[in-house]
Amino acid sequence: MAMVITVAIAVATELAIVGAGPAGMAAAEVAAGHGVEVTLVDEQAVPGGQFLRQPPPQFGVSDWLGDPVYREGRRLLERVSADRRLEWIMRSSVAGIFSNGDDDGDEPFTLVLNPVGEGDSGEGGAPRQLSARRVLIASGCFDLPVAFPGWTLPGVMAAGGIQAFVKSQQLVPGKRFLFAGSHPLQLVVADQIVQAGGSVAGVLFAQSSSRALALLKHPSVLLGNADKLSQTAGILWRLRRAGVPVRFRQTVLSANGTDSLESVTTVPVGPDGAIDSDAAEEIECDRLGVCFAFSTSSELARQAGVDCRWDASRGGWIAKHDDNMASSVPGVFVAGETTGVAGSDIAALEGQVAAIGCAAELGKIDARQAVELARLPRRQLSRRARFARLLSELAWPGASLFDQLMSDSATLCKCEGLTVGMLRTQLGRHPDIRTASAAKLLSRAGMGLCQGRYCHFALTRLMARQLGVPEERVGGFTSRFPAKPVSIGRLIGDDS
């Protein structure tokens, strides 16, 4: 693909985007036409985020992403990334972001951006500072970490990691795949997998099928996604031409090898939800892709102030925001997944009615032309909202199956070496602990270079079920400066 992209350190401007995935893409694309200055800033070197996640520059690959699925994507990422008005800092993450303290001001936020570099080992250079009037987080989500024995082992991958080797590089990265979980990604996933050349052993399901086609009971719902459930259709097809087995009620208990993976423990799920220990099976693979469910990315959107709620079935801590797309904190807005995970066209389509709120704030247009722009892309997002939310519905497999994955030998914490039976053990000693920033005092869970991102859901779960409370008596991990690892080096100017 022929892309422009003009890259600009910038010192001020009008509409900061954090995130250049299909929200961040699709609110500077509406943005920029109705005259506001913006800047994306991204972690990645190219834009398009997970969803479409382009090859390396050395990489020569034909026919990147060719499934009509990712038809409006591309269209999407090929129209901004030639659009010249756009602004870019690429390759640098968002440390912080910080009110001035003058909401009526030209520059009422500063943020903090942290150049990863190839590699984040340091070439990108000190930390530098973005001011702007106002923000937008579109930070995306990433793969829900499953506590449960041999977690940890090389070989087991989230199903998106996998993904990302195959849709972006066309790379089989393994030789015998095993998917398990219960949210659909994992079909896309295998067929992708299949599709690619290579083997799959098979695809669990927590849940039982009638449970997975409780949404034939939603026609009116069905009719205006016909596009999705003919998509899912096209690859059960291919899937069972292949002879990949797709079962239903059966999950992973165990994950199982020395040095690496070489066999996964599986048992089946009765219909109270309880996993039958005595009816184990084992089958051999070297991968296993999980793909329960989607954390949010948060931790900038808490870090800046902004409201959340907990929903375990949508990403955990999910970001509270207006028709307009406005979080709790003035002149900051949210889209995308920060919002509850539904999936890049309903991610592009709040993107878009962001971009038009604040073009509304900064004076670009007036409260009426607002209320006609975001007409139809509300009108649109409606429509796809009933549908994504059915679906997380129908994905979840419910708290009490990570219960029971969550023995005692399986790995909390990696970071920290922190077993769920070493946190079950401090947590019954301290029982005046009561929040997950108190649990991370005591323990160190959290305290690691993932911040808490592959740990804090499970601990949220084993407090919330010890305790007796629901998650979000519980608490997240205290977001604070910085909200993605940075150097004291690199902090104070010696990064040497």
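Values in this document were obtained by computation on a predicted structure and should not be read as measured data. Take the two forms, find the largest set of C-alpha atoms that superpose within 1.5 Å, and that set is the rigid core. Numbering follows the first chain given and starts at 1. Compared with the form predicted in complex with the partner chain:
- After superposing the rigid core, the C-alpha of S487 moves by 2 Å or more between the two forms.
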Second form
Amino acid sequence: MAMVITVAIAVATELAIVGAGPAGMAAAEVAAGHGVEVTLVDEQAVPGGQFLRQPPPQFGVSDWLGDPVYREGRRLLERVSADRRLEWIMRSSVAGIFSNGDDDGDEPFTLVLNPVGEGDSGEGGAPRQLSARRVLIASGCFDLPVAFPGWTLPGVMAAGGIQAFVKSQQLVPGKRFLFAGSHPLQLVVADQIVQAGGSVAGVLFAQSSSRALALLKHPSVLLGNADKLSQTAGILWRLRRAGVPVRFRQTVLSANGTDSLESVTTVPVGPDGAIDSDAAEEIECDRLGVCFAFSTSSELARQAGVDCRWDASRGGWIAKHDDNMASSVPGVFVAGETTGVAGSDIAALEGQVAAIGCAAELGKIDARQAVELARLPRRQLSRRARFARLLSELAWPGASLFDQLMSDSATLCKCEGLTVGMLRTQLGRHPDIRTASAAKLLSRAGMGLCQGRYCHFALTRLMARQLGVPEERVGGFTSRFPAKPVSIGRLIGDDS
Amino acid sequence: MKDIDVAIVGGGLIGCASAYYLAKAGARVVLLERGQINQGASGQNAGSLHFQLEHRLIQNIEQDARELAFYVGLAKIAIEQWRGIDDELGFDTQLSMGGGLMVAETPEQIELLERKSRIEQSQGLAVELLDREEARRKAPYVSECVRAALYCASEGHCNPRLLTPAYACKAAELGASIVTGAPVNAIRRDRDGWRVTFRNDARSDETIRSSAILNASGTNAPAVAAMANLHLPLFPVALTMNVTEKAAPRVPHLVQHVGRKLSLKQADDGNLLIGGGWAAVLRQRAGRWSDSRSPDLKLASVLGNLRVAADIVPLVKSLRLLRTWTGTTAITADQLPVLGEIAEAPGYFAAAGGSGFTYGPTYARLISEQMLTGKTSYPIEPFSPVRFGVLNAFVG
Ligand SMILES: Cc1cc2nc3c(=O)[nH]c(=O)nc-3n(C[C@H](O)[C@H](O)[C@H](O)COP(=O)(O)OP(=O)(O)OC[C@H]3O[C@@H](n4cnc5c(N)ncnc54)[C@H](O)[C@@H]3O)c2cc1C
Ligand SMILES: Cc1cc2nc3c(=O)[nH]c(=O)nc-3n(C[C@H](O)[C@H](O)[C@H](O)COP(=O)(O)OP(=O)(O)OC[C@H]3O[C@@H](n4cnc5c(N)ncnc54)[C@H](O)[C@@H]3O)c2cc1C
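Return the structure block for the form predicted in complex with the partner chain; the form predicted alone was the one displayed.
After this comes the whole thing, all chains and molecules, with the earlier chain placed first.
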């Protein structure tokens, strides 16, 4: 159903939207409605983003995302998919956003696109360049990688990754699942596993039951669809009926196994947040879903020069913006999780506001119309955003928990094979190293294929703690072109 | 009585290596770095050890022959120094001196190789002109386009991530005090020395008194000179670097081009580093260039640089580009380094410019000798700031 269009090497558009999740789709619909020429770019084969992850066309999944919680999102997806005004470039990752200098020509931005799935059928061709007058970055988030001994063992997964399987293919990858974290998403995924016929050994929340239940009363805010307040009760009931224990003040200490996951060591978390390793228990399972929080995909925004600030419970580096969702870089807008993790409803509302801002800048509507049009989504946003922020804090287990899990034997940087202990030793030897970038230069942490996506949080925490400074002072890794690795042959148009 | 003998401004390669050589000779040294050690050009460069005359130096080979001959002489003592560097520092800096090729694709380029090889050989630098077959035998990874190459057996590369911190550690072991997060913001003459003021950790100003100052602040050297009412005509240039994913070891040499901008090598970690002097865009603030953020990347530079690399070393095309970055380095109008005392300001020394990774250890050693004894083991007069003559004749 998604339209994969084949285009020439370079194309132009008025508004380029990076990311076809709820934020990007909502923005596209509104912008097109005001006569803006829109091109959506996404690295997935089909639109929908994380929330509405669709099955690949070859899987004829019958009751795809049947739950009413997804209804609104599915309608949006159906509308934009059928919208003939929109251009789509799917299976293309945006490797960089370049500003074409001071000449305020017609298209001040060039996006370098890189087809994903290199090597297969040739649907890609050479990376294309897309020039645009305005850019909206709505690149979403991913599960926060948490470092503890054994977290890189096959079988240890992000709860979101497990969910992606269930959502897109309805396959249950594994025999016996355990979930550990602090985010309500893990309950949703556990429930989906049970419904798909899988076996779940338990769901562990690091928080106290009162904190977690306060959060679970309003799961819909963090998980989309505000009208579905009865959802949690249903989930908890189904889990109880399936005999799945939901425990509080418990968390993972280590994942154990030789070649793959065989068991998980769990520990109680005291009222002061300290873990008690003496009271460790071992639970047998072959899949561990980890679900503490999400991390924004901020590399593209930062590469484009967008100012960000640090907010650990809302995704790490989050883009600053004004009331119109305009970023610090003139012409570049931001929406959705890029501005802080807050769920799909808020992402969609931000997308609408950003689209109105773009339409105004492009002269499609005048300033008064823009204010008028943005009034409703802004009002809904401010109400929900405040609430979402509160809930994010309830879902956040606190940095000290991560500090305790990060023992010396835990892997820190998978790509370069560095452990927490190795980093600590190097930092101890160079007390003058005080920023993440300097530590990276010294140790190679963050220099591998993932470019720090999976280790930046752990490294930032480790340094902040060791130096006794806030994360903001440690700073992020500098984000550079390309946002993800690109084939050089393709980049220069010569893959002979 | 001064607090210390030497205050060094700047914690790049030149500053840290100078701190080491000075401390080793027993001097009391404080090094002040505004940010982190190795955060400037010294940690961002390509790590090439170029001992044969580089592309940028031979654009006017006829006029510059005399200066170039002198520069080649410096290469010879740098080679000796590099051979002992790991032993001296007691550290594996991932130094590789497996040879370097400068390739040519056209008859004109071959002629240029011949001409420059005559200057190099006249100074006793061992270089060897290889024809197409010899070049391909030595370096089977180069393409058919390569028609000749000038080979210098001492060339190679070293890891810029490791060298400067290693010098800093060793200097500290010998008693030098290395202070980071300490921007120098004022320099005043004292009766028989200098007062250097910097911002300390507690965000207040602190002043130390020293007999001498070494300005090793890289692209910021003109500003640090201006603090003492002096002129230092160095200019910032912004450059681009590319790095590929890791690959099996294939390229044991430093590869350069005589007529196109290219430097290429394979680091110990397996990644290919590709640069060669492609421009980036210096940032502006209030109508002046600003070094508060790294320069903007130019897409055309990335594509251009990768094109040359792929033409000469085709295996590049099968790799993925992992990352690019930009950095800023300082050059003079005559492309030679600045090394020496400013005659009008006794006790104020400067060391900056010109392929400062390859020659940084040597600049540092020579300037330390001059500061300690007034003499150097290799003549540095041609690099002295005295050549800017009249500029500092009006200092107040
Ligand atoms: C694994 C996971 C599971 C989740 N499950 C739920 C859930 O069940 N319910 C819920 O309410 N919320 C869930 N969330 C949160 C949910 O992602 C957000 O609330 C919502 O999807 C945010 O919308 P968005 O448009 O900001 O980002 P997303 O929906 O993440 O969309 C971003 C899109 O951008 C694309 N993209 C990113 N970078 C690039 C690039 N460089 N080039 C091209 N395309 C790019 C991605 O492919 C993606 O399609 C989940 C999040 C994750 C990470
Ligand atoms: C992309 C690139 C590639 C290069 N490739 C090569 C190569 O392959 N081979 C080669 O030989 N050379 C190369 N160079 C050049 C080489 O990197 C430089 O010449 C050399 O590193 C200069 O060292 P430095 O110590 O003078 O300066 P820097 O390393 O820049 O150090 C200066 C330091 O001074 C500090 N400072 C500035 N102002 C103040 C102040 N007021 N107070 C306190 N501290 C201050 C700065 O923070 C900085 O850390 C390259 C340069 C670049 C940018």
